[in-house]
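In structure tokens, the next block holds one chain alone, the form predicted on its own.
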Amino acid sequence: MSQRPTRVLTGIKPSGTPHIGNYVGAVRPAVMASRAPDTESFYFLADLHSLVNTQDPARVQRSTLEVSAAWLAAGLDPSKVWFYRQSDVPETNELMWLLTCVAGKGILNRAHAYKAAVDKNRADGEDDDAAVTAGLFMYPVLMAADILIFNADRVPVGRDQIQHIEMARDFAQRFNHVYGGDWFTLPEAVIDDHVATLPGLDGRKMSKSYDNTIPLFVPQAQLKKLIFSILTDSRSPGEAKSTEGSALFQLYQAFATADETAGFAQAFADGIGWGDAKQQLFDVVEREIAPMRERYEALIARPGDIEDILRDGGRLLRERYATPLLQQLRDAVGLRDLGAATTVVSDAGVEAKAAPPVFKQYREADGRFYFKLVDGDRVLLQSTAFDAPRDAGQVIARLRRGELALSDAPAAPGEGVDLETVQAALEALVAADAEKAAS
């Protein structure tokens, strides 16, 4: 079986109107990365995470719309990547609880955001947990569930988020160990030290907290006004200017070609006037932003279309990945159909009900993954090797749903077992699952 594509997952927190710093530092490189071959990309609106920081429903809704439209306008293609809203995949919340039950509280005590809140409270003479919500404390577990629900291989993050990926790995390892299987891939953090951090209007890092941003899709006239308000020094036209530490130059470099950047650097050395420099900056920014602005405005005008895109992404992901995985995990932890369990003979002499055959996944010494259908100690069906546990799980899910014929499955009957026996066992499982779903 061929190895599955590398899964790369990116969470996008809807926290206000996107600005050009967000675009250059996150949106643009992520859209480019989404086009890489042999990659399955997941992009989600982390609306549940946003509730930790705001209790303004209108703001959450508006920000989710604006951020979704910005990513789509920037070129993210929902027909080629998974683009969905976190709250549209409720299995994530169930997985969060399963992970919570194996997560060490001591690890969560060391989470950066929680420690920062405690430190601030201590500095202010308050109780350690004053105004600290359980949502803030449990944030790393929800983030781990976001990653593990799709068994992402790589997660691009800033350096301040590396700890969260390490926590996700820890929770995954603990669950795998406690419940005896390779249920989760251990994700790797991807750090891009070359991602640009743009300066804002006052020269500091562009940030909403500094109120120094240039919103990504403001009208052309407002964009020009903002660019012309960028802080510069007092050097006059004809006086040589340094590109080092220049907000104008850094912003220009983020939107211009290498040749244009070299020419702009020479213009600084030749003493270009600040007004002319700002006009040139406006020209290169507007050149890239204008086509996206047009697409953005068209998208914002049709919020129902964005809603459909997000809901479709969530629905398809649930069908393909989330629901089958949670079905397996529920069985793994013992949240099972009581009617399918072995029952003890009662005092009234009621016959015991035999346990049905069960699927088991495991990893062999060769490093590859397998499954088998067993009835007690008897192996009814034995699979061939898989490169990843997810591949084995998908075949099991299709067999249980009756979507895959036994003759087409990458598996063979166990020793001394005929096809009719295996087929009967599978049909019993399909019927039991259907009865459970209907109840």
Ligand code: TRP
Second form
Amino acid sequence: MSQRPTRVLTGIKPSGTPHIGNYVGAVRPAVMASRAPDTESFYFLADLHSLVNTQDPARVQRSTLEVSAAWLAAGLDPSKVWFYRQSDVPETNELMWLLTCVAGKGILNRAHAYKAAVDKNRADGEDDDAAVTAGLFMYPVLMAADILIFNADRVPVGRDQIQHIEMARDFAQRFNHVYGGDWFTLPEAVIDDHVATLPGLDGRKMSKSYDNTIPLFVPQAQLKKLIFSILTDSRSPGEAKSTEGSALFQLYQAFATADETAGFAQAFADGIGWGDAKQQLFDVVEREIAPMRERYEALIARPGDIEDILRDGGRLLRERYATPLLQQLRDAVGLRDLGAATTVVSDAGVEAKAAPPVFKQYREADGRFYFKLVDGDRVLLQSTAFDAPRDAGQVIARLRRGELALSDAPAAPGEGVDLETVQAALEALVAADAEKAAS
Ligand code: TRP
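The structure above corresponds to the form predicted on its own; please provide the structure of the form predicted together with the ligand.
Below, the chain from earlier opens the complete complex, with every other chain and molecule after it.
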């Protein structure tokens, strides 16, 4: 296998203003992981996916901006990782269709989100697919395309996404099988069991749907107000308090060192008043968030800069990976240049001519591009490596037009083949091309 660094890829669905539960559960661990050595990290705003959930254009735009700014403010470094927007890599959509045509519909029928929608419809006595869009149904195929377009090895996700990664593996495997090649790496889900799920203001899981969140970048005064509104029991100062099941305590733990947390637990046992406890929580949260808030505000004030960062990422990724891969995949499935067709059509009664030698272009595990001239099973000519498939294609084209002498070509005869044999085969090919052109 190739020696390339491990590719780690994660999609971020821009849905509303990020809160401290998103920060502790997703942003902070991912930014930390993005600094690991020997990895090539891909972080993208899954804006196409967000269209499944919201059809409010202003909200899509606003969320994309806020979530991008939040990740940058939290320390994601776009000069070290790929940071981009899904919709800026349109090859993803093209790959999605190729995958759609190998994906089993039955597998999609069993996707959790789709099944939940159907179950709800049944319970409500509605038609199975009432108000279910094809977008919801196809969501897993788009997600597979996100992952496979960059041949990611590892995909850090929450537990609810494991099924989607399994589907991506399934589609990748089917494509590899149907089109006979190692086109796609099979991605693996990475689940981090250490990250905390934060409680919200009312003690339930912090979630937009419960309206109990602490937005990540509210002004300081509002942060304080929110923290002071956290639900506690009615024990008065001096009475010992339980850390067990205390939202206040769990929030504190997420922002404090181990020593500070131990001290806080002791203070609970010693009967700290809720007001004092809330002040201490505010202090540790503010300590971590204040510098990020400053960066966030500066970023949000210059949305054009964020736009440039995302666009640059998408553009470079297309050049480096997406466009060359799609070129190969198109060829693999038969979306090919008709002028390069090698089929010999025989007239009735006339014996078919022996198939002429053919040029084959391919990619090696080292990620580089090659071509060879083959006659049946025999390799007549083997090229050196090219950085881009187009470069290999241009050398082939010049050889075929007789513009490039074999001795000058970046290629050598295959094993046990002499130069004259290659020359003769090439001339036959040039003659066949000429004949085809004339007929
Ligand atoms: N579905 C993921 C979520 O809801 C977001 C996502 C889209 C994603 N494409 C992805 C995650 C690719 C990982 C890889 O969180």
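If you superpose the two forms and keep the largest set of C-alpha atoms that fall within 1.5 Å, you have the rigid core. Here the structure is a predicted model, which means the values were calculated and not measured. Numbering follows the first chain given and starts at 1.
Visitor: Taking the rigid core as the reference frame, tell me whether residue 24 has a CA displacement of 2 angstroms or more between these two forms.
Guide: Result for residue 24: no, shift under 2 Å.
Visitor: Superposing on the rigid core, is the CA of residue 373 displaced by 2 Å or more between these two forms?
Guide: Passes the 2 Å threshold, so yes.
Visitor: Determine whether the C-alpha of residue 391 shifts by 2 Å or more between these two forms once the rigid core is superposed.
Guide: Shift at residue 391: 2 Å or more after core fit.
Visitor: By how many angstrom does residue 417 shift at its CA between these two forms when the core is held fixed?
Guide: Residue 417 C-alpha displacement between these two forms, core-aligned: 5.6 Å.
Visitor: Once the rigid core is matched, what's the CA displacement of residue 402 between these two forms in angstrom?
Guide: Its alpha carbon moves by 16.9 Å.
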